[in-house]
Every structure is written in structure tokens, then in C-alpha cells.
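Form predicted on its own, single chain, as C-alpha cells, below.
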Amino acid sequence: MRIFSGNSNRQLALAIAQSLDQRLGEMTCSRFPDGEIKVQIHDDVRGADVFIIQSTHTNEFLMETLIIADAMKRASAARITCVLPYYGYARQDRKHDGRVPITAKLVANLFTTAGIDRVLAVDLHAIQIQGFFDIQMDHLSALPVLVDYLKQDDLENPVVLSPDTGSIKVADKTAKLLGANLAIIDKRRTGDSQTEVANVIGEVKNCDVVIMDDMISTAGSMVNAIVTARERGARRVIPVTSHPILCGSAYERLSAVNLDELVVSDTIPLKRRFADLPITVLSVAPLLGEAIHRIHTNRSVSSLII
């Protein structure tokens, strides 16, 4: 087994390697003077079972992943598994309008072309993306890690609130794991980045409300959900997400809403400016480490899937 990491989430990669009692492989992943990506593998990987750990939340990190995989293939690695704590371009998974791409499928094709044999991903934005891959694909969830933390929080009258109808499945699964009730926000979109809350289905008054979504990007939907839950009498509101993308106006929006607590996983490194907010970061390293061990030893990964 050889474990390598690009530049997207080296801290998580180190934690995964440590959980497996392995070291990260030696590799140069830098830039040429014109900005193109330069990769050179320093360890011998001929005949090795190689795992590349990389979140693809930027174009550069996606290109790094493809180039690293190509280098491994040309260095005669026996098998290349790409471990994707976060899979970028997952939101473009269908033609919702005329003359638009299905980029989630395009990226899946790129992984195959680069010589990757297997993919291990965490909380895809759309479950059906698993079917976009023509190679072996394992899909895990950070929910066990997040739920274990919430169970230790002594929630009073817990309710899991879905911020929109698209997040109902993950919210329902979270509610069942917590033994909590389920509530749903029915919202209407008024523009590309603006939404209007239309109704709340379920009771949140005097409850500890967990708002569950798979990702937070600009935080518009999440902040609307937080405000809505408070307006309807929630005792405490705890937003929870697997992927803290946190881009655009996310910092300003989350700062303005006076968070009780935001719970995230470390699939994407938290930007430094968010350090002054009450954010709890939980690691998926043990989960991914166990999955990597099972793949390497040709054991079932199914028991890790919820």
C-alpha cells in the first residue's frame, strides 16, 4: 500500500495515513513558472496498491488529481484508487435547462481516462452520480461521525430540519439515527442566488433544531433556515454539514446570524477567517482509513455504508 496526497487537504491525508500506521508517499506537486502543474513521484510504486487522497473543490485540485494519477499509471502502479473526501462539479448532475453540460459525468470520465481504477467518495451531492463512473465506486457518508457527536450534545426535544426539499433524504436519515422528529422548509427560489421561505412543515418551537445539509457554499440557504427556525421558536439551532465549502459571502452571512454552533467535517480544510466563529470540525480520517484498509485487503466496504 502507498498513500499519496495532493495539495487540497494534506492535513486530512496525514491523519488517514497515521490511522493506517503508514507514511505519506514522497512526491513533488508544485507549479511551473507559467502556472502549469508539475508532478514527480519520488517513491517506487511499481506493482503497488496506490491511494491518492484529494478533495477536488477547485479546478487546480481537480487537475492535480488527474496528473498525479497519470504519473502513477506511467510509473506502473498495480492499482490506483482515488479517495475523494469532496467530489467537485457534483451539482451539475443533469440537464436542468437547454444547452447545459452534465459536468459530474464529464469529471467521472476524466478520472477513468487518467488511469484511475477505483474511486472512494464521501457524501456525493446526488447519489445517482455513482452510476456515472465506469470504474469501481464506493460511496461513504460522514453521517456516522456527525451523528455520534450530536448524540453527545444532550439535545432537548431534537428536531432535524431539512433546509429544502432536496435535502429531505439526508435529513430523514439523520433524524432516524438521532431518534428525532423531522421538519422541512418549503422554499421558493427567486433568483440564481436568492431564495424565499414559503412554509415550514413540522414543529420546531422549544426544540433543539439540527439543520442538516450535505454542503454549505455561500450559506444563503443555511442562514435562511437558521433564521426561519428561530422565528418559529427554536430553543437552539445547530447547522450541520459534511462539506464546508464556505465561499462567496458565507463568512459575512454566518457572522451576522450569531451562530450557536456550526458542525462540519474536515473533507475540505476550513479557511482561516472562519476560526473566530463557533465551528466544530470533526475528522473523517478514521472512517476513510478503515475503508482504505478494507479495499487494500479485498474486504467488504458495505458495512461502512449507511
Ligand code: R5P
The other form holds:
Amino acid sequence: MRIFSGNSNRQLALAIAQSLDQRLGEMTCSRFPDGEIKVQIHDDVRGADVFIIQSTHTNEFLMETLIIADAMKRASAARITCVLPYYGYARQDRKHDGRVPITAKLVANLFTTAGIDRVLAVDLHAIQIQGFFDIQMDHLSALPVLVDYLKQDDLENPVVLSPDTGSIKVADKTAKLLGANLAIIDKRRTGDSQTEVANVIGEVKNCDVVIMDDMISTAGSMVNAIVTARERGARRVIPVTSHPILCGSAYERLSAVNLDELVVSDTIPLKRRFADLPITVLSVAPLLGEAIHRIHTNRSVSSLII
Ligand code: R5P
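Given the form predicted on its own, state the structure of the form predicted in complex with ribose-5-phosphate.
Okay, now the whole complex, with that chain kicking things off.
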């Protein structure tokens, strides 16, 4: 087994390697003067079972993934597994309008073209994206890690609030794991990063409200949900997400709502400017380490899937 990391989430890759008593493979992933990506693998990978750990939350990191995989293939790796703590471009997963692409499928095709043999992903934006890959795919969730943490807190009248109808499934799963009720915000999008709340289905008054979304991008949806829950009399509000993309106005928006705590996983590293916000980061490294071990030894990963 050989574990390699691109530049997207080296800290998580190191933690995964450590959990497996492995070292990260030696590789240079730098840039040519014009910005093109330059990769050279320094370890011998001929005949090896290679795992590339890389979140694809930017175009650069997606391109790095493809180029690293190509280098592995040309260096005669026996099998290349791409471990995707976060799979980007997943939100465009159907033609919701005329003349738009399906990027979730396009990127899956690019992975295959680059020589990737199998994928291990965490919390895909929509579970059916599994079927967009014509290669073997294992799909895990950060939810057990997030829920175990929430269970340590004595939540009173816990309710899991879905910030929009698209996140109902993940919120419902969280509610079931927590033994909590479910509430839903009927969110209306007014622009790419602008949303407004239309309605709330379910009761949040005097409840400890866990707001669960698969990702926080510009934080518009999450902040709307936080404000709504408070306005409707929530006792405490705990926003939770698997993927803290945190881009655009996320910092300003989250700073403005005076958070008690935001709970995230480490599928995407936090940018330095978020250090002064009360963010709890929980690691998916043990989960991914265990899955990698089972894939390498040809053992079932079913018990890790919720
Ligand atoms: C929507 O489909 C997703 O589950 C998230 O709610 C959304 O992508 C979050 O985006 P933002 O943080 O920009 O509102």
C-alpha cells in the first residue's frame, strides 16, 4: 500500500497515514512558471496499491488529482484509488434548466480517463452521484463522527433542522441517529449566493436545534437557518456540516450571527481567517484509515456505511 497526498488537505492525509502506520509517499506537486501543475513521484509505485488523498474543492485541486493519477498510472501502479474527502462539482448533478452541464458526471468521467480505478468518497452532495462513476465506488459519511460528538452534549428537546428541502435526507439521517425530531426550512434561492427563508415545517421553539447541511459554502443558507431558528424561539442553535467550504462572504456572515459553536469535519481544511470563530473540527481520518485498510485487504466496508 502507498498513500499519497496532493496539496488540498495534507493535514488530513497525514492523519490518515498515521492511523495506518504508514508514511505519506514522496511526491513533488508544484507549479511550472506559467502556473501549470508539475508532478513527480519519488517513490517506486510499480505494482503498488496506491491511494491518492485529495479533496477537490477548487479547480487547481481537481486538476492536481487528475495529473497525479496520470503519473501513477504511467509509473505502473497496480491499482489507483482516489480518496475524496470532498467531491467538488457535485451540485450540478442534473439538467435543472436548459443548456446547462452535468458536471458531477463530467468530473467522474475525467477520473476514469486519468486512470483512477476506484473511488472512496465522503458525503457526496447527492447519494445517486455514486452511479455517475463507472468504476468501483465506496461512499462513507462523516455523520457518525459528527453525531457521536453531538451525543456527548446533553441536548434538550433536540430537533434537527434542514436548512432547505435539498438537505432533508442528511438532516433526517442525523435526526434518526440522534433520536431527535426533524424540522425543515422551505428555502427560496434568490441568486447564486443569496437565499431567503419562506417557511418552516416543524417545531423549533424551546428546542436545542442542530442545523445540518452537507456543506457550508458562502454560509447564506446556514445563516438564514440560524436566524430563523432563533426568531422562532430555539433554546440553542448548533450548526453542523460535513464540508466546510467556507468561501465568499462566509466569514462575514458567520461572524455576524455570534455563534456559540459551529461543528465541522476536516474533509476541507479551514482557512486561517476562520481561526477566531468558535469552530469545532472533528476528524474523519480514523474512518477513512479503516476504510482504506479494508479496501487494501479486500475486506468488506459495509459496516462503515450508514
Ligand atoms: C445546497 O444544495 C447545499 O446543500 C447547501 O445548502 C448549499 O450549497 C450551501 O451554500 P451556501 O453556503 O452558499 O448557502
